[in-house]
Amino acid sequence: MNTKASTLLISAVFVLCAQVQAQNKDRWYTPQQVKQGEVVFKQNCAACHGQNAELTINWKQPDANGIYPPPPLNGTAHAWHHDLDVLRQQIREGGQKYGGVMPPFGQLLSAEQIDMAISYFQSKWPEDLYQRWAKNFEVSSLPSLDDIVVANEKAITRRLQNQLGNVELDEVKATIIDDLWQVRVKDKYIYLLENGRYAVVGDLIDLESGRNLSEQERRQTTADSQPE
């Protein structure tokens, strides 16, 4: 390669990577989020919303059923309407209560993994619309609704091994249900209430669909820790 073609390469590469840190910039992820938001991404929501947040070119068109297919999360859609805790909410709830198709992920990511997520499509957000965003909605550094239940969820643990002794837990997680709590021990499931003060064991059932919850948790356990 001759010295003047080396020369415009390595300036291409410094304008890129200025480009990058620049994009990075005031943003409130890392790039470390963002690498391990891909991941997170695309093992639990490429499959609708694209590999790159792109798809659907016609979100805004609903199908024969009526339902709209999942919009693009790289800026062309709504997504910006909305700021951080209603991002994390729609991801941990779904839309399924709102007539929507998209199923809840609270149970099968952590407050961590989600922000992740949410890095990783909002890196895809031109600059201009991302400051657009922030400046709609300023991203304080307060703790989050995630981090507030990542502590409750932490304090509960502590408070059931007290009392349970040397017995191995799972990891208490956060239900669809507002201040209750879930943690299974071996087949069983105890639900907690008042932050830990009260414990009940059996199934949760949506009496309304009919669904066992618990049981649907513990299908989906046994499937993720099946060889592959």
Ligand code: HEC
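Everything quoted here is computed from the prediction, not taken from an experiment. The term rigid core refers to the maximal set of C-alpha atoms that superpose within 1.5 Å between the two forms. Positions refer to the first chain, counted from 1. Compared with the form predicted in complex with the ligand:
- After superposition on the rigid core, the Cα atom of Ile177 is displaced by 2 Å or more between the two forms.
- Superposition of the core reveals a Cα shift of 2 Å or more for Asp203 between the two forms.
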Contents of the next structure:
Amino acid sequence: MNTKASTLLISAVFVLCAQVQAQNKDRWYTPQQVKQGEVVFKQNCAACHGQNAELTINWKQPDANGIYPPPPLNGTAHAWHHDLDVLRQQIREGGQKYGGVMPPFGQLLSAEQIDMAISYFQSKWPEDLYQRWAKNFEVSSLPSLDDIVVANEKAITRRLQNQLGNVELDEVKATIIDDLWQVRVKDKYIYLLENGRYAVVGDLIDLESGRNLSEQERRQTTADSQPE
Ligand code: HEC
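Please could you give me the other form, the form predicted in complex with the ligand, since above is the form predicted alone?
Below, the chain from earlier opens the complete complex, with every other chain and molecule after it.
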């Protein structure tokens, strides 16, 4: 396999990891992370965002100089519109370089500490809001294997079927990557190596163009299956 293909596969594996993590119906973080996150947050963030990430209540109201106050991170403002990577980036880079006032934390806090801080303020989000966020950004659990769809005779499918306990699968399609095949499972994709030995679940990203190829297909398929 060439390097480009392996990079793509690796990114698919990351997506898989994120999904498997979420599969235990729990949130993406552990109670331990929230506990450590509380310390990180109270030391570094609470002065502006509040002890419970609840400040500022009137976050849409700029001050006399036109400067916006820190928004609450407890789910009542905007933070849930961003995926995990954007949240991480906002904390690493701060807002100053975009004309805001939040200082960057990339030098002060490790990636682990930043994740802990996020887990702390996300632990304040109501369950339904967290679920909406998780669904938007596909931090979701995998479909149950019983839900997996219809049949096809290809060897890869049969092998996968054996692995999955004889569920029926949708048709297998080639991808732009040599030796990598795709099976659609509802709105998710399983990618298989030609030899049928390895399978990953997730989205295929073209790192060169930044395009999410799975998302493209998903849209396409949805558009095709709708009458108008
Ligand atoms: C000096 C005050 C201050 C500190 C300290 C601070 N922030 Fe902020 N934060 C802000 C402000 C103000 C904004 C709005 C953007 C801007 O003006 O930079 C913001 C924005 C954010 C956002 C984006 C929210 C959204 O709705 O898009 C996140 C996430 C965030 N902060 C997390 C943190 C975390 C985590 C820490 C601690 C590691 C922290 N902030 C420390 C003031 C602060």
